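Shown here is one chain on its own, the form predicted alone, set out as structure tokens.
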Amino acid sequence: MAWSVKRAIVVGASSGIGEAIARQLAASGAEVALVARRKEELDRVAESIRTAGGKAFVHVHDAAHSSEAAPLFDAIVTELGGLDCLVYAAGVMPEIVEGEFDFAKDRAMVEVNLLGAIAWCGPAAQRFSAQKSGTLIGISSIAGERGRRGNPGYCTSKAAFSTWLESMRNRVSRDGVNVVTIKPGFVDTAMTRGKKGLFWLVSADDAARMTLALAAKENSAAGFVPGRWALVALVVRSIPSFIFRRMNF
């Protein structure tokens, strides 16, 4: 891979795509700061990276506490001696049952999936813009392509994050900053495990490889992981509202 990252922060590094991205960045030679709320899982990931000869640093942080993001970001950048890449992979998707209207669950998704993302990605974009280089990767979702009846809060948080990343791309790409929006389909993680109706399921490792391959193009883009989900998104966006609202999609 011609694209090179020497110092990276991965928020949401304790499991799923975030963990896989952190491992792969470390395997490529990057020093990686692992950020998530579960210390035991972070220690596990860090130990596996160190055992494989990589460098990892653990920072416990709950992404719902967005006010803590900026000072922790600054501390980590100082610890690493700079920054080349930030990945925001933290996300929550609580189970929503038919007929449930739970503000606490919706709020949790907005706080982690959107506000936490902005709190971390904003300082990174500002720093990268000033240094005229850097890659910002946001893990959004195909769920943000349309307002689905099953989980309005999750769809809203991901749609808003995708839009925010697009706006930031338009703002800082002219400064040499690579802003990448990743919209995975179904990935085999704790978030999806046990759910019905899944298809084209890929492993977190495969999703991470595709994510980093897209970022390595350094052309500031949005992409689906795997790419075939772009066709699904096109079809879903094309369904008229009066039909879509009758579907159980």
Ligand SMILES: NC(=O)c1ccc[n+]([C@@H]2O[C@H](COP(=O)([O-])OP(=O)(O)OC[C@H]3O[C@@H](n4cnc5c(N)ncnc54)[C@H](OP(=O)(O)O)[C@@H]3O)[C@@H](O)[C@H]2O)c1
Second form
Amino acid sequence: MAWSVKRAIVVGASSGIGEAIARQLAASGAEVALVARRKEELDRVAESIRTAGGKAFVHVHDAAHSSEAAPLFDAIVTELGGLDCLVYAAGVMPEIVEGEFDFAKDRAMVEVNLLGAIAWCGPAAQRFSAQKSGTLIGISSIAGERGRRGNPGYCTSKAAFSTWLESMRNRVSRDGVNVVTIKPGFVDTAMTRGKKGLFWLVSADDAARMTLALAAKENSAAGFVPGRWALVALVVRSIPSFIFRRMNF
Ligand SMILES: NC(=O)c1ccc[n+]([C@@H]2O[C@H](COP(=O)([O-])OP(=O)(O)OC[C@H]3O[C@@H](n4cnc5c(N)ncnc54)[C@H](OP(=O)(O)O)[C@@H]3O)[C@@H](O)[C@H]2O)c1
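Right, and the form predicted together with the ligand of this protein, after the form predicted alone?
Starting with the chain above, the whole complex follows.
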């Protein structure tokens, strides 16, 4: 594979898809900065990367505190001596029950899934644009393809993140920057554990492998993980609104 990452930041590296991506990047030779809130989980991931012969650094950060992202980004880039790849995998999806209208939950999703994402991906895009290389990977979701009744805040945050990544791709890919939007279907992580109605469930390791394989193509694109969700997205997007609002999807 021509694509090689020597220095990476993974935001949301303490569990699930972000953890798996961090491990796989480290296994392929990258020094990885692991960012999230739970220090003990970050230490666990870092320790296992080091035990396997890799290099990892831990930085505790709450992505909801978006004003702290740019200074921390700069500090980590200095620590790593440069940057080839930033992965934004942090995300929250609180349970929303039928008839619930909870602004605090909506706000948390927008703060972490969208504002935190922009706060981290913006400085990375700027840096990659200036150095004429680099890969920016955003973990969005198929949930952003349509406004589903179950969780308006989550769908909104992911639709907006996908759009932001598309805009940034159109802005910086001409500078040689690889901007990759990942839209997973159902992945077996803490976020989905115990949820009903899941199908085509893949492991976090498999989702990470597919994510990095798409990024390695270096063709600045959006992709579904696994790819068969593209068909679901096509169908879901083509359902007229007057029918979609009657569905429980
Ligand atoms: N699982 C799925 O089926 C699925 C499907 C589509 C998209 N996704 C997306 O994939 C991404 C990864 O989710 P996952 O499934 O791997 O779930 P997960 O295991 O719950 O991982 C979520 C990660 O986000 C981090 N995070 C959450 N809030 C944060 C905050 N305020 N500040 C910093 N980090 C924060 C968590 O770390 P701390 O708690 O330590 O902060 C954790 O590392 C999310 O963006 C999610 O929306 C998941």
